[in-house]
Structure formats: C-alpha cells, structure tokens
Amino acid sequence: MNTDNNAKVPAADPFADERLKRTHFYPRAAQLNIRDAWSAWNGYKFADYYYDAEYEYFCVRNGCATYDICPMQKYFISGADAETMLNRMVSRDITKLNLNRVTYLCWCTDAGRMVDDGTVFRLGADKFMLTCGSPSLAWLRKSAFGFNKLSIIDMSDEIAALSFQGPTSCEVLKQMGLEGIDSLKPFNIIHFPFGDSGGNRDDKPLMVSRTGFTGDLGYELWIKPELALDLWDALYAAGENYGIQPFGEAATNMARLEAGFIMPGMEFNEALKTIHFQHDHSPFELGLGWLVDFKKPHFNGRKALLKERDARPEYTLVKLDIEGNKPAEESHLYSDKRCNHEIGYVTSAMWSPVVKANIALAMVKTKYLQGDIWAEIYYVKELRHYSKTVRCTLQDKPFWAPARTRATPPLAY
C-alpha cells in the first residue's frame, strides 16, 4: 500500500476512498466524472481524468476547461517580518515583488537542494500567500525561527481554488461579468465582487490571478469555500456556449510537458523526501538558475548554490525533440547509437498533438550536452515488444508557447 498521502496515485485499498476529503467543488466535479477515475492529492479525492485524458487536453488547447486545485497548499504569511522571512527562505528576491503580483520561486535546504517550488502572491505590504504542491508548514515554521513579528496560517482547506485554462477562458470570464478581466496581465491579481457582495464595493471575495500550469492563456480563481459551488455554477453557465469542460491530472501533465514545466515526482524529488544521496535536485540541475538571486541578502542554500554555479551541476534538465513518434518514456540516454555510454535519462515524454513532435524532458550529464544524444526506446506493437535507438535534438525554448499566453488583452476567440 502506498502511504504517501501527497502523491497523486489511485486509492490503494477499498477503504481509502472513505478516508479522503472532498474538495469544495467535489459535488459538481463528481457529477461530471463519468469514468469515476480518481486519485489522491494531499488527502483529497482528486480527478485523474473525467472522460478521456486526450479529449480533456484538447479542451484546454482549443476551448476552455477547469482544473480543481483545492488540494494545493496555501499559506498566509503576514506581519512586519513577513517579507524578510520569506526573502531569507526562498532564492528569489521577494522585495522586488509588487502589490497584487505573483511570482514563481523555489526554496532549498542549506545544501542547496530543492525543498519545493511554488508561487508567492503579494496581497499587501506585509501580507503574502504561498502556494505549493506539498505540505510546507513545518518548513515555514523552521524558517520563521527568530522572527517575532510574523504570523503563518495554513489556509489550505479554507480557500477554494479553481484553475481555468484555454484560449476562450478570458471570453467566458467576461461573459460571467468580470469587468476588466481582459486588462489583467500575466502574473497579476485582481479582486471582484461575487454573490451577495455585489452591492458592497469593499467586499470582493473573488480573487483572480492570471496564472496556470498549462502554458496557455489561463487564470486561477480563489474564493471562500461557501461560495465555491456558486462560482462553479456561474462559470459553467457563462461557458456553456464555449464548450467548457473539466480536466484532470492526466491532461494537466500533457499540457505542462508541452510548456516545459517541471513536475515533482517526475523531474525532481523534494529534498526532504529522498533517502539516497543526491537523488534530490538543485535549481541549477533543473534549469532554474534564473530563480537564484545572489545579489540579495543571505538565503537558505546560498553558499552551496554559489559553489555549484561556479563548478556547474553534474546533471542538467533539458528539452528534447526526439526522432519518430514513439514516446521515450523512462528511456535511457546515450552518447552513441550503439548505447555503449549512458549519459542520462528521460523524466517525462509524450507525442505532442499540438506541436506534432515527439518531445521529452530529460536529465543529461552536463559535460555531454555538446555532443550527440541518443534515446533507447522500448515499445509494444500488437503484443510484441520492440526497441529502437533514435537521435535527440536539444531545444532551447518551450515546446509550446503561443502568443495568446502573454497577449493583453487576449484575442476574442
């Protein structure tokens, strides 16, 4: 039995489903999950897919779709020491984050190994919201040691969150009555009245951020739990003519790979969960050196990361365009076609319907990045097992990065 409650895996025993919590959107999501395909994430019952993963993926790429992110961890850090504490914990400079802005970042151990990645929302001069995939309350409390003017509150169960992605997402939000949503720029936040608060200008319980994990135009909607179902109903009513659909974890994994986004448990292991030496990862190994700001004051892992930057990491995460159409899932990588010298391994792979290419993310030994890279692929055809070795080409940019992701205002699809 898999006892990791944070992993997104199918329930392991017949009673596990009874022990899982229901998200704030579960009553509506359950009606649409006709395959009854569920996983677990942070103790919540969570949709792996609703009907078909590829169908849901195409809904994201061609229309609009919702992804329940209630299980995501959400922490409010506030007080006079909030900015200083966070700036000491994470590798990016929080002091540069303006009000109603969001930024992507990571935090490391003293050895420079990644504890987790996530986003920070600046909600006030001394108020922040940190979101991440795995529980980080214990790490936050350790990081807060010595800071007295500080409050850390776990709001994970107290905020309903829904990701809304796809090229028609802005049009649907406009239909829902969110005036000014088309002027919201990427990684910005805006607050709206909703429900009974409509007549009160000061009460704006709906927070919308232009963020997401699909590499497409999209938003994330944050609201108090008692308004969650009303929000779902209003969104689906507005999106009826746009073919709005829900999508699960499987489709999310396809979209994020095309965007070149990393996934814990696939591209990296969280440092506090690994057992074997160096089976965790550093930001430089994962191509996240741009998140490490050595110009700011001291932060966790600074000394180790500075040393690694100068020496270069042993492995580097790269994007690969692979010959053929057989996904290189769990493939080993070699410096020659005869597979005599192994130089790395694939972390995620797929045939991309939108890019029309065989793509992958892979960890490659840094000193071999200038040479040839070959993937040994195993596949099945009509119950027979085959293997082949194909050439890989390094890609510098995301596989999928349409202009609509950044356009403000977005085009009216």
Second form
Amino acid sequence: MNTDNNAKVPAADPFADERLKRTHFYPRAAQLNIRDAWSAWNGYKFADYYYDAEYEYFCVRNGCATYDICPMQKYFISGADAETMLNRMVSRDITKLNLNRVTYLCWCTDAGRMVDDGTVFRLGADKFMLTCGSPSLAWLRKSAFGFNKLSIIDMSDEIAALSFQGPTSCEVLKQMGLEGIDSLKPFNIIHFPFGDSGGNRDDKPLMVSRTGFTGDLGYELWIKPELALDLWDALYAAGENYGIQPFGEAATNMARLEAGFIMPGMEFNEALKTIHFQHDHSPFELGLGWLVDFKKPHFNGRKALLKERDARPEYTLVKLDIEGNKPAEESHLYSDKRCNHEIGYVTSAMWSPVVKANIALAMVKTKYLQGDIWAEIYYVKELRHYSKTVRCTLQDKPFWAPARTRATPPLAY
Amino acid sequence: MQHYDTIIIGAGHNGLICATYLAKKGQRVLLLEASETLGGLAATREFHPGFKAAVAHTVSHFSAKVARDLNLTAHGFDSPMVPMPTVGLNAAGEHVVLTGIGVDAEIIGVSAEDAASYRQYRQLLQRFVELLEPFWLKTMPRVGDTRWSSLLTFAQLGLKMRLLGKQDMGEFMRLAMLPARDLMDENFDSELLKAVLSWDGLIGSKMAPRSPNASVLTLLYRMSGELGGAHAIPSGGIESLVQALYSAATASGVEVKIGARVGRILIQGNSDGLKTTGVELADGEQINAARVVSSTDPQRTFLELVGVENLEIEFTNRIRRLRCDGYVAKLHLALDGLPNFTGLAKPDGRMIIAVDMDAIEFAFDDAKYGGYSQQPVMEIVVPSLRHESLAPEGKHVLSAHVMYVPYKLKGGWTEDARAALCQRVIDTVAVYAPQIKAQILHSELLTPQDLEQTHQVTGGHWHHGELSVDQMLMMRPTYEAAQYSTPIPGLYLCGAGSHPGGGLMGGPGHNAARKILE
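Having looked at the form predicted on its own, could you now put up the form predicted together with its partner chain?
So here's everything in the complex, that chain up top.
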C-alpha cells in the first residue's frame, strides 16, 4: 500500500452519517449565528439562539424575526380518501376546513391519549399538508391502512419553511412585493409568484400562511429548496429597516409560553413514546378540549375521550400568575403554604417582559383547582441557594394576546 | 322495508346455532348465506357426478350442550356418535391403532411401556380437559375489566387449577404451552405413536411439533366433549348435522336466505357516535335490523364489511395483523371401490400419514418458506363407509386433510402447481394403499386459496385465524372484540374467529347468542 498517497487524501469522515443535517437556510443562518449556539431538531442542526435569546425575543415582540422551521415534519396527504382518512385520525372536523385554510389540531391513540399536535393545511379538495413537531410517518401509515385512494408523501426535506413573526412582519412582506398580504386573515393561505416566475403569473412557488408559534402577528413562508436562499435574501433586504433578526429555540420558547402554547417534551409527552401508561396525556388534560369535536360521529379515541370528558381528567394544564419575580422553573405545587400537600408541578415558567408578570404553565390535579395553589421556588443568587413559597393565581386567558395578532389588515409601520 | 331484530351473516354451523338461540328467545332473525349451500366449511357438495364430500369430514367435539339446547336429536342428528379408531399408518402394515373414548381408550401396535405410559398420559390430560371444559362455553373476561362477572371467571379458573392439587397444577402450567415434541418425547418411545398423538394439536394451525405456543391447548380444546378427542362421522354424515341445525333454526322461526352475499354492514353515525343499522347485499338491497351478527371471519367482517373508516386505528391494525393464512389443503377422491390399505381390514378409521414427528416438522419447514413438502403428511377418512349416500353404490369417497400446504405458494397457485401437489398427495397415499391409483375416477385438490374463494373465509383458514396463544381466549380475535360485541354498537361476532375457536364445536355461536341476550 502506498502510504504516501493515502496521506494526501483527507480521511473520509467516519461519522458522516451521524452528523446533523443542514437546513436549506443554513448558509445564511450559520453566518448570523455568531455565538455558534446550535442544538438539534429532527436530525437537523438547529439554532438555540443566534446572538442572545432575550434580544431575539424582543425582536419578535417589537420588530420582526425569522425562525427556521425546515426541520418541522411536513406531509402531503392526497387522494379521494384523504379527507376521510384524516378526519378519522384527528379529533376536529376536517370536513369543515375550507380551501386555503389552516387549522390547529391534535390526534390521539384509540385510548384517547395525544399522539401529537400539529396543523393541517387544505391545499385542495383532496390535498392536505400536515405539519408536526416530530416524525409521524409510522402513525400516518397505520392510520392509512385500508384506504386505497390515498398517497402520503413525506415532504419534510423537500420544502423550505421559514416562520416570520413580529408586529412589523406584514410590512416587510409588503416591502418584499407580496401584494395583498395585508388582507390575509389568520389561518388563511395565499400563493405568490417568486424568483424567476415574475413574468408568469400562474407560477406561484411561494406559499404564505398566516400562522405561527409566537402568539404575535406572523406568517409562515413555504417554498421549494432551490429558492430558499433567494427568499431569505429578499426577506432580509426588505426587513433591513424593520429590525429583522433570526431567532432560535430559546426565544421561541419564551414567546410561545406567553401565548399559552404547549410544547412537546415540556407540557406533554407524545403517547407513542411513553413507557409508563399514565405518563401520556389526553387533550382534556392539556386544555385542548376545544379540539375535540364530539358532534363528529367517529374519530380515533372518541369513546375514551367521551369517558374522560365526563369523568374529568386527573390533571389539568393551567396558566399561573405567580407572586414575585423568580421564575418557578420545575417548581412543585402545593395546596398549602407549608408545602404539606402536593397537588401538581410547573411545566414551563418565565418572567414575562411583555406582560411584566411571573408566569407559568402547570399541571394541577383537577380536584384542587378551586383551592389555594402555592409554588415552592428554588433560586440562586450569586451562588447562594434560596427557596420561597409564593401564591399562584389561575389565569383563564392567554397571558398575552394583543389585538394586533388578529387585526386584518395588520397595523402599518 | 323489512325490519329484523338480528341479521346474521353466514350460515355456517356457528351462524345457524346463534340464529336459533336468538329466535328461540323470540327475536326475528334473518340468516344470510353468500353461497348456495348451508354449513360453511361443513357444507357437503358434489365434487364429481354422484360423489359428495364436505371439507370438514369428521366431528370430534361438537358441544353436547348445544345439541341438547337446540334439541338436535329430534332434528336428525345422532348424538352421541360412534367414535372411529385413529390409525397411525405404517407402509408395512404395522399400524398404531387407538380406539375407544377418553381414559378408556385402548392402544394397539406399541410396546407395553408405551401402552402403560399412554394410560397415564391420557389420565393426566383428561384432568386438564375437565379443568378447561367449562371455559370453552363462557364469555372470556375483558382485559382490564374489574366487574364481578369477569373477576368471577378468573377466580373460577384459578380455583379449578388450585383444586388440581399442587403437582397437577404445576404440570398444567408447564405443559400448556409446551411444544408437542417435548410432551411426546417425555412420554413415549414409538415414533409413529408420537406423530399420531401430536397431530390433533397441530392440524389446522401454522404450528409443527417443535413450535412452542398452543398445540397442547388446542389438543385439550379438541379433547373437550363426549368423544374425548376421538372423531366420528354421524350416520347421516356431516350433512345430517348441518341439516339438523337448519331444521332447528327454521323450526324456531329463523328466516334463511341463501345466495345472499352481504356487500357491507350499514353503519350510521350522528353526535351519539356510530351504530349498526343493517346490511347491504351485493345487489344493493338494504335490510335493516337492530343488530348484525357476523359469523364470517374477523378480517372480512371488519376490513371489508365494516370499513376502516368506522374503526379505530390501533384496533384496525390488530385486525390487519391477525394471522389467517391457512395451511391445510383438502383432497377428495372419487373411487371405483373400497380402497385397500396394507394391514387394515377396513379403512373405517381416521388414518394419519406421518411416520414420525420429524416428517411433520419437515413438511412444515417447506411450507414456512412458501413451498410444500414432497412427503406430505395427512389425515384420511373414507366417509362413504359411514354415510353411504356420498357415493354411488359400491363406490367410495376418500377425503384427506393435507397438512402444511401454504396459502401463499411461492410462484402462486397455478393449475400446474395444484395438479403437481395433487399427484404428490395421491402418490403418498398409494404408499399405504398400493392399488388405489387404479380406483380413482376423479380427484380434486382444494388449496387454502380455493377454500378462501369457495367459502368466503380469509386465508382459507379453518379457524378464521390461528388458534395461538396471542389469538386465544380473551385475545380472540383481539381485545375489544373478544366478548362477541365489537367497538361498534349493534355489531357482534359469532364465528370461529371468536372464543373458543373453530372446528365443529359451536362454542362461538352459543356464546355470542348468550352475550346478545344478556
């Protein structure tokens, strides 16, 4: 063997298959990720934050910011049986979903435990796009068995998707030339020409939905991978004077908590991934009873869910306003100040800058919801450890739901 | 539009039994049969001018309670029947012959040691048969159900096991899922005897002597009833049993319609959920009923007649995964005269061709990989000896269950493949009955695929689904449908795919009717 020759060829990466994949926006996102703060989502290299989580959060709330949702799972479900198949799988009535509309929904096991939540886009009479946080092809295939006029395609890698959120987002899209974007209502979909298609008005490769995960005005942009970087460049050029900034997982987590949105791995476990049979959740536990439509004669988990609705779930996810300013992260909850009787636990907590309140989502035993709720909070001050017990107040409405989120047309900036 | 209390799909013996029980309680019952004959796999049909046979060629554990309840004797069924000897064939004529019933059975052709072991073995098994006997005609408890009646069934089984005594209880738990091979090797020396005794635990299943699973349980199931595991042919043939069931059904007011293939089960939905409202026949006619009871197999019932859109996802996938591939083919020979088996005065027994357990095992090995054995193993009877009208005077019918013929043959069941297997089976029979080839007027071989076609049973499986531990008792056909009711209100199961299983026994039809009348 000629060892000299070998030395000149760089050794093949022995971990090539194990390395995280790069999203379609990676070349631009990597440039802006000045802290190199990467984590992973569905096998993709994914920004935790780019510069500073709090700064990015303020960009979402006061300007506009992009969140790379390429790693989100996207499935095209089409064919004459598509509506029937999906309608049996999910607990909302999908027959009521109009063309070019999006709906948030969840789907459950036969036992009424939540497999996942996600959104469904109606792209045609018999064409849907389902998006969700983690791979669901196995469940979709199981759900599809017995339907012959059906095709399910995993489009996760074939669609570049960018969430664009914040009060100035509509203005920036207008600047980018998306005519009529300001009349797009929440959960509606619209298609635009983009790139080379300028001359051909029927070629509309850019799909925009007025959706998002921040509780603010925002859009999600969907395009084929070849046009991903062009889209990024056009957006950042238009957004230059509107404070455009990429935001990562950390800022998303803050914004979604203020909006009262749940996160897998924090508020709930996907039912197919738990080992202990009580460690998964029903929509009723998670405050998602409004996603369960019992007027529908049949859907997966209906019988079990009906039973649970009538018996009430053991735990209920609630929103808490907590005294003081110390985030109640991972706190245990009690019905008494002396912490003798435990009634639940906090799933997510933060000091909310926009609400100016100490907020949390928490799982509380349903039968104790009427009484006092106390949180035992542990915190650290310059390496000294402290604890305190503070009173919690139930909140019915999302902590933060400004009118601008739903205003059509959105406010101009 | 006509309105019935109950529509039953399929006029096999279970459909007939269930219908009769319901009609006797005053229900207006319509029994629909897709084919032109009654009896399902027990239907007798002419396979050659003047020659008739039924796929199910003997009766072994038909429920005495059902016969009594439905007064079948008055309708022409001669129960109790005369048991036939079981014969392990040997090419040189040195056969092993088992006669008699239960613990009184006698054995010829083995050593004195084997004969003594057999008596002990038979007594032990008899205690287990009696332990299980009451449970075949019971609704199994629902998994996770803490209601009294369910707990009572469990408690009863526990108590019965405890009453066996410490040693027998231990033995029962040890033997229940033992491979037949181990059970036989522990008890006997004669290879032919071992093969014959393991046969009844295996036939109809995708199991061979070395398969751990339910061969001993299946054996005990078949040993239930008055014949204690022996087989018999009623004097009027299998036909007389079907005829008696039909007569009992019509006498109680059941309306029977043949040539009425059900296209789908009608299910209506509103904000109260789903409900069964009747059936639609293949020709589009709709018939309403308060409930529909299906004796056709679970896969056909749920996946074809109900439709997955009316079922839950995990349930659907459990039904989809039921193992329903049949492994038994049926040979019918029209013979010019009585066949002469070397060393047998008269072929009036149930004759088994399997020289040893390896012969069974190797035949199974071929079938596992989509082939069939060049040395097929089989069970033969000459039903025309007992039921003369099956053949013209002086002529006879030979009927054989040929084991380990796969439903899915590599290369497919072409005419050539069927003919080649038929020839192979005839050649094998000729080893024991050397003159038989000259007597054959006509031969017919039905593969599991043929049985699926002619009898509308998925996979051509005798039991509508393997009788294996994961598909037995409260798991038969699968949980949430194992108590004859199904996830859809108004839809019930009463066929072999439900507890206790197939064979001409009548348990599912009896149990389903009781559940419906609860």
